[in-house]
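The chain that follows stands alone, in the form predicted alone, written as structure tokens.
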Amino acid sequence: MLKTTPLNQVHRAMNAKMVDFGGWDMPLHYGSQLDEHHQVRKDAGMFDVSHMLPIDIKGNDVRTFLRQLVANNVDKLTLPGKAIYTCMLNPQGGVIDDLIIYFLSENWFRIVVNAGTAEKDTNWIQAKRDEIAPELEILPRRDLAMIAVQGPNARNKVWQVIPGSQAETENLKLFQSTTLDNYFIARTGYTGEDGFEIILPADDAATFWNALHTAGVAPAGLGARDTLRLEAGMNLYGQDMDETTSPLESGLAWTVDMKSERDFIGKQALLEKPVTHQLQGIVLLDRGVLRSHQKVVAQENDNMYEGEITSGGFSPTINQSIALARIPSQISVGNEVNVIVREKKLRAKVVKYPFVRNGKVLIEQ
């Protein structure tokens, strides 16, 4: 029996193509994945991300607990509503999950974790709570829904739907949030475009979704979400990193605070293990499509090196096949490499990602 979000019947009423996504019944597209992708890049689209899980952590010394739990430093969070992106690591330095942490007050932080890891994450957080700060409350919030509204016109359209929201959110910077009535509104996203991720009571989700649709926001499914995040160079858990990979070799060094004296789970392993690989962008020069697990081979200074694509696909914005790949550190941006596709070597180029942000192509064509 697949799990469903509060918007399941709304998706079906909109004739969405529904698929099994990690045990959840989710919309793949509403007719055209390509149109939905372009709608987000050029106007505004909305995604049901209610399969993701907000977890509220409440009590004294929440900050002390999170200092040890995650790799980024929550001491950066001093303004209520401010958020950081980080990883939660195992003792071996592998990534249990990537997540966003919101600072609401000294006694209340909110974590939003991925759907596929939600149960694992909750169990891990509760176990570490029992070891470090047993007085804290860990509150998974399945009573809430989450809708992402993304695109250059996304904020304007949200302002049309939520009375008073423009005055409350117009000056929100990226990775800031605020609460207005029953709406928790964060200026975050997974598409490389501006917009909001909005958490609200599950019972209100369908009415809000339909109001956004009436305001001209196009529904978008998992297919467009994946091509958008790939163009934006954003990691997907389970592909670009997992419990066997270091964040330092997954393009996530910026989410790991190694400078402060603060200790955190996995820090010692990161200090002891040399970094030998890097996550880089790949653009295919020959005809074909890049996919995860394809081998990347390159020659540098008479030495042969091998890496692997972690995420790949066709970029609707660039009209080329692109990928993220974990490759040896010796392979430089600008190098030409070969990707093994169906036992054939196809020419490709290593580039610095993101490929697209805010509707603009950032790589040389």
Given for the second form:
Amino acid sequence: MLKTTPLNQVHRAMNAKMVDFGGWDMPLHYGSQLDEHHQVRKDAGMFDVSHMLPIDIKGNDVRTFLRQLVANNVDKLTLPGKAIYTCMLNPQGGVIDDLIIYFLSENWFRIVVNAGTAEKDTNWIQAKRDEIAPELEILPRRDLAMIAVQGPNARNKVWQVIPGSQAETENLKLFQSTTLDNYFIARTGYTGEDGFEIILPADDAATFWNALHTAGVAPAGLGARDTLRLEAGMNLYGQDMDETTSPLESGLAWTVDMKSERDFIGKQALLEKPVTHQLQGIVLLDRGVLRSHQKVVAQENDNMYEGEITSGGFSPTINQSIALARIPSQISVGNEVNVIVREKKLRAKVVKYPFVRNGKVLIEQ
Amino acid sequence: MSIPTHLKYTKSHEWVKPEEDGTVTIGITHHAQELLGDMVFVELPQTGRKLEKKEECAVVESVKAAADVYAPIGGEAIAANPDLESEPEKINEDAYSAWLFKLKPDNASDLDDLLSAADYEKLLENEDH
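Having seen the form predicted alone, the form predicted in complex with the partner chain:
Now the complete complex, all chains and molecules, led by this one.
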């Protein structure tokens, strides 16, 4: 039996093509994944991301607990409402999950974790709580829904739909949030476009979704969500990193605080292990489509190197295939490499990612 | 969408159109393109290539996945649709006019082994359940 979000009936009424996504019955697209992708880049689209799980951590001095639990430094969160992107590591330095932490007050932090890892994360966090800070409450919030409204016109559309929200949210910077009545509104997202992620009571989700639709926001499915995040160079858990990979070899070094004295779970392992690989962008020069697990072969100073595509696909904005790949550190941006596709060697180039941000192509073509 | 009755079909969702000159034209069905979603890349057989029945001879790739296309019958590839290289989305727009390639059959009688529109419709009904 698949799990469903509070918007399941709404998706079906909108003729969504539904798929089993890690045990969740989720919309893949509502007709055309490409149209939905362009709609988000050019105007505004909305995604049901209620399969992701908000977990509230409450009690005396949550911050001290989080300093040990996650790899990024929660001391960067000084203003209430501020958010941070981080990995939660195991003692071996592998990634248990990537998540966003919102600082609401010293007694209340909210984290949002991936759907597929929600149960594992909750168990891990509870176990660590028992060891480190047994007085804290860990509260999984399945009573909430989550809708991401993304695109250059996304904020405007939300302002039309939630009375009084413009005054409350127009000064929010990226990775800031605020609470307005039943709506928790954060200027975050997974598309490389401006917009909000809004957490609200499950019972209000359908009404809010339909109001956004009436205001001209197009529904977009998981298909477009994946091509948008790939263009934006954002990691996908389970593909670009997992429990066996280091964040330092997954393009996530910027989220790992190795500078402060603070100790966190996994830090010792990261310090001891040499970094031999890097996550880089790849653009296909030949015709074809890059997919995850394809082999990347490169030559540098008479040595042959091998890597692997972690996320690949067709970029609707660039109209060419792009990928993220884990490749040996010896390979540099600008190098030409080969990708093995159905036993053929296709030509590709290593590029600095993100590929697309705020509607603009950032790579040289 | 209704299944054209003048075409033949395969279990792997190709359609086959017998032409008056004895050649056949091959594409993928509406159902196949619907399963795959928006098409972004097509790789077609070289003209002159000899194909065995059920041999992998083309690839259609959508935003979602790559799918092999099989030769419905044995024969020689005599043409590939030149429009699809730049406009693979034509398959989504009308799968029955966006043909992939043409074959000169080794044996015209092989066509008799293919599914009729009614057989193919039954196949789809069974897949749904």
